[in-house]
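What follows is one chain in C-alpha cells, specifically the form predicted alone.
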Amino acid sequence: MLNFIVNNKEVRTELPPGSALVDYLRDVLHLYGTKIGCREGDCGACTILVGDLKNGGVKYETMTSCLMPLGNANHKHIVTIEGINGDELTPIQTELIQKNGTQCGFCTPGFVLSLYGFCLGDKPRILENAVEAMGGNICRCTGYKSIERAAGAIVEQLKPMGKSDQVQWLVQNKFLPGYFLEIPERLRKINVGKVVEIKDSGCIIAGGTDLLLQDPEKAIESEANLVFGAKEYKQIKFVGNKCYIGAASTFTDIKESKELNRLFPKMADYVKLVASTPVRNMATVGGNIANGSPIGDVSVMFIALDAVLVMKNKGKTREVTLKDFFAGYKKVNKDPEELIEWIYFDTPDGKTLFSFEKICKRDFLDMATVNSAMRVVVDNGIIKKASFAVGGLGPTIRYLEKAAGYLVGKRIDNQTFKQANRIAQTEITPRSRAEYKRSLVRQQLFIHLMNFSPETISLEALR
C-alpha cells in the first residue's frame, strides 16, 4: 500500500508501484493541471513538485511526473498547479500574466511549477537561477522572452525572503496556501519507521527516467524493487584514496557536492549539460550507468576516471571495472536482479586534470551526439597516467587505450596532440556519419589537452 499526500489530502493506493504518477494524478484524482506532453521528460508540462523530510523541515524539488514511478511518491508530498491554487492568484501567476507569460495555457502549470522550485530551493534567487528552474520547460508560443521578464520580477519580489522559514514567507505572502505549514508533521506521522527496503528480487527501479521511457510496461507489471532514495546509496564518502558514490545519488546530488567540485573544479559546469533541473532531481548515477547507454554521460566521466562498480545479489557482491561493464547496445555485464551499490574511484590530487566535452544539437535538454571525456595526472609538465573515453561511436563507450598510452611521457605540445589523434582514429569505427564522428573525436582530444595546458598548445594543431 502506497500512502502519499497529493496537495491537502492524503491518499492511498495499491497501483503498480512501476506505474506513471502522471497517470494516478490524471485518471484517478482527476487533477487535469497537470499536462501530458512528451511523456519523454522533454517538455515540462507535467512538472510536480516533490516534497520529502530532511532536517526537520520538507525540501521540496521539481520532477516530470511521467517518468516518475508512482512507488517514488511513497511517503512524500505531491504538490501540483491544483495545490497551488487559490481564489486569488498568486504573485507567480500574476507576474506571469501581466508580462504576457502565458498564451494556449497548456505549458504554463509546468513554468509555474518549476519557479516554485526555485522560490523553495537553496540557490541565491537571481535571475540566472530561476531561469536554470525553467531549463526542462518548453513553450511553443511566446518566445520565452516574456516568461524571463516575469521571472525577474519574480526575483525582485522574493528579495525579502531569507534563508531559514522560506515556506512561512511564502504562506505570509500569498505565494502558498496555508496548509504548507502543516505538511512537515503530517509526512511525519505516514514516515513513523518508514525506510526505503530493497529487496532481493524484483524489476530494480530507481528514478525510473530511463525504464519508464524505454521499457513501461515492464515497470507496470513486474515486481517492484524500489531503490530511489535509500538513504545507505544515496551519500558520497570517502575511503583512504577512493571516493565512493552511492548508486541512489542523484544528478543533482552530483551537481551540488561540495566535495566534487572542490576536487573537479567544473563538474556543476558539466552536470548542467546533462538533462534538466527536473530529471537531474530523479535520475541516478546507478541508473544511468545500468541503462547500458553508448553515450551516458556520466558514464563516460567515471570510465575516463577508471572507476569501478560494486555490485550486490542476494549478499554477495563483487566488482567489476565500469570500462568493462558494457557489452554491447544496451547489454551489461549485469544480472538482472544484481544491484548496483557504488561506483569508487581514486580520489584526485592536485596534479590530477580532467575534461570532459558533449557535442549535441542544442546546448542543454538534449542527448551527445559524441561525448568524451579525459583525465591525466602531470607532474613537471610530463604525463604521468591518462585515460581517454569517448561515447556515440557504436553500441558502446569506448576507452581509447592507445591513444592514452600514448599521452604517458609525453608533453603537452602541438604534435602530442596530432600523434595521439592518429592514434585514436585507429581505435575508432563510428557507425555512422564517420568522418564527422572522427573530426569530433579529433576535435575533442584536442580541446582536452587545452584545457590542461593552454599555453603549450594552439590551434595551429588543428591545421
Ligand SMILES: Cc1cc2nc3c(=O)[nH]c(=O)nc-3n(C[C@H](O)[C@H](O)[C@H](O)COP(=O)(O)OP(=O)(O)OC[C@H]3O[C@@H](n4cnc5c(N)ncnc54)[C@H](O)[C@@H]3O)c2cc1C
Second form
Amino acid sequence: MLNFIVNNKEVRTELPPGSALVDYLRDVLHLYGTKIGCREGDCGACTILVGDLKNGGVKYETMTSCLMPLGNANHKHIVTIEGINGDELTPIQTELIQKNGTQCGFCTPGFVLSLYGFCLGDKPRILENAVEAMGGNICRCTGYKSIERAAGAIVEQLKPMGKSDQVQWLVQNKFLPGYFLEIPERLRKINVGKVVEIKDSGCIIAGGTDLLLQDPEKAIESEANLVFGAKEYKQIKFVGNKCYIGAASTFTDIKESKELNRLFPKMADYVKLVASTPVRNMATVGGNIANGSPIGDVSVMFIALDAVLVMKNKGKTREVTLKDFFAGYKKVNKDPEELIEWIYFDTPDGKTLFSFEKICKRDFLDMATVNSAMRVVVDNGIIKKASFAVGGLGPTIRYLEKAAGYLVGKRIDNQTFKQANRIAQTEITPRSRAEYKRSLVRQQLFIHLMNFSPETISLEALR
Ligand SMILES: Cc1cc2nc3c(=O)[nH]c(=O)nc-3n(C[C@H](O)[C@H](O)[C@H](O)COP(=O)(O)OP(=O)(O)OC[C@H]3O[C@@H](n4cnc5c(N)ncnc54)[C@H](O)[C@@H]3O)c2cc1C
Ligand code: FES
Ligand code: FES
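Switching conditions: you have the form predicted alone, so give me the form predicted in complex with this ligand.
Following is the full complex, with the preceding chain placed first.
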C-alpha cells in the first residue's frame, strides 16, 4: 500500500508502483491541471513538485509526473497546480498573465510549478537560475521572452526572502497556501521510521526516466523493486583513495555535490548539459549505466575515470570494470535482477585533469550526437596516465585504449594531438554519418587537450 500526500489530502493506493504518477493524478484524483503533452519527459506539461523530509523540513524538487513511478511518491508530498491555487491568483500566476507569459495555457501549470521549484530551491535567486529551472518546459505559443520577463519580475519579488524558511516566507507572501506549513509534521506521521526497502528480486525501478519511457508495461506488470531514494545508495563517500558514488544518486545530487565539484571544478557545468532540471531530479547514476545506452553522459564520464561497479545479486557481491560492462546496444553484462550498488574510482589528486564534451543538436535537453570524456594525470608537463571514452559511434560507448596509451609519456602539444587523433581514428568505426562523427571525435580530442594545457596547444593543430 502506497501512502502519501497530494496537495492537502492524504491518499492511499494499491495501484502498481511502476505505473505513472500522472495517470493516478488525472484518472483517479481527477486533477486535470497536470497536463500530458509528450509522455516522454520532454515538454514539462506534467511537471509537479515532490517534497521529501530533509533536515527537519521538506525539500521540494520538480519532477515530470509522466515518467515518475507511482511508488516513488510513497511518503512524499506531491504538489500539483491545484495544490498551489487559493482564492486568488498567486504572484507567480499574476506575473505570467501580466507579462503575457501565457496564451493557450496548456504549458502554464508546468511553468508555474517549475518556478515554484526555483523559489523553493537552494540556488541563488537570480534570473539565470529561474530560467534553468524552466529548462524542461516547452511553450508553443509565447516565444519564451514573455515567460522570461515574468521570471525576472518574480526574482525581484523574492529578494527579501531569506535562505532558510522559504516556505514560511512564501506562505506569508501568498505564494503558497497556509497548509504547506503543516506538511513536515503530516509527512513525519506517515513516514515514521520508514525506509526504502530494496529486495533481492523484481524489476529494478530507480527514477523511471528510462524504464517508463521504453517499457511502461514491464514497469506496471512486474513486481517492483524500488531503489529511488534508498538512502544507503544515495550518497557520495570516500574510502581510502577511492571515491564511491551510490547508484541511487541522481544527476542533481552529482551536480550539487560540493565534494565532486571540488574534485572536478566543472562538474556542475557538465551535468547541466544532461537532460533538464526535473529529469535530473529523477534520473539516477545506476539507471544511466544499467540502461546500456551508447550515449549515456554519466557512463561516458565514469568510463574515462576507469570506474568500477559494485553489484549485488541475491546476497552475493561482485565488481566489474565499467568499460567491460557494456555488451551491445542497450545490453549489459548483468542479470536483470542484479543491483548496481556503487560506482567507484580513484579520487583525483592535484595532478589529475578531467574534461567532458557533448555535441548535440540543441544546447540543452538533448541526447548527444557524440560525447566524450578524458582523464589524464600530468606530472612536470608529462602525461603519466590517460583514459579516453567516446559515445555515439556505435552500439556501445568506446574506450579508446590505443589513443590513450599513445598519450602516456608525451607533452600536450600540437604534435601529440595530431598523432593521438590519427590513432583514435583507427580505433573507431562510426555506424552513421561517419565523416561527421570522425570530425567530432577529432574536435573533442582537441578540446580536451586544450582544456588541460591551453598554453602548449593551439588552433594551428586543427589545420
Ligand atoms: C527527457 C529526457 C532527457 C534525457 N536526457 C539525457 C541526457 O542528456 N543524457 C543521458 O545520458 N541520458 C538522458 N536521458 C536518459 C535517462 O534519463 C538516463 O539514462 C537515466 O540515468 C536513467 O536513470 P533512471 O534512474 O531514471 O533509470 P530507470 O528508468 O529507473 O531504469 C533504467 C534501467 O536501469 C535499471 N536500473 C536502474 N537502477 C538500477 C540499479 N541501481 N541497478 C541495476 N539496474 C538498475 C532499470 O531496471 C532499468 O532497466 C534522458 C531521459 C529523458 C526522459
Ligand atoms: S507529458 Fe511531456 S514531460 Fe511529461
Ligand atoms: S501558452 Fe500555449 S503552449 Fe504555452
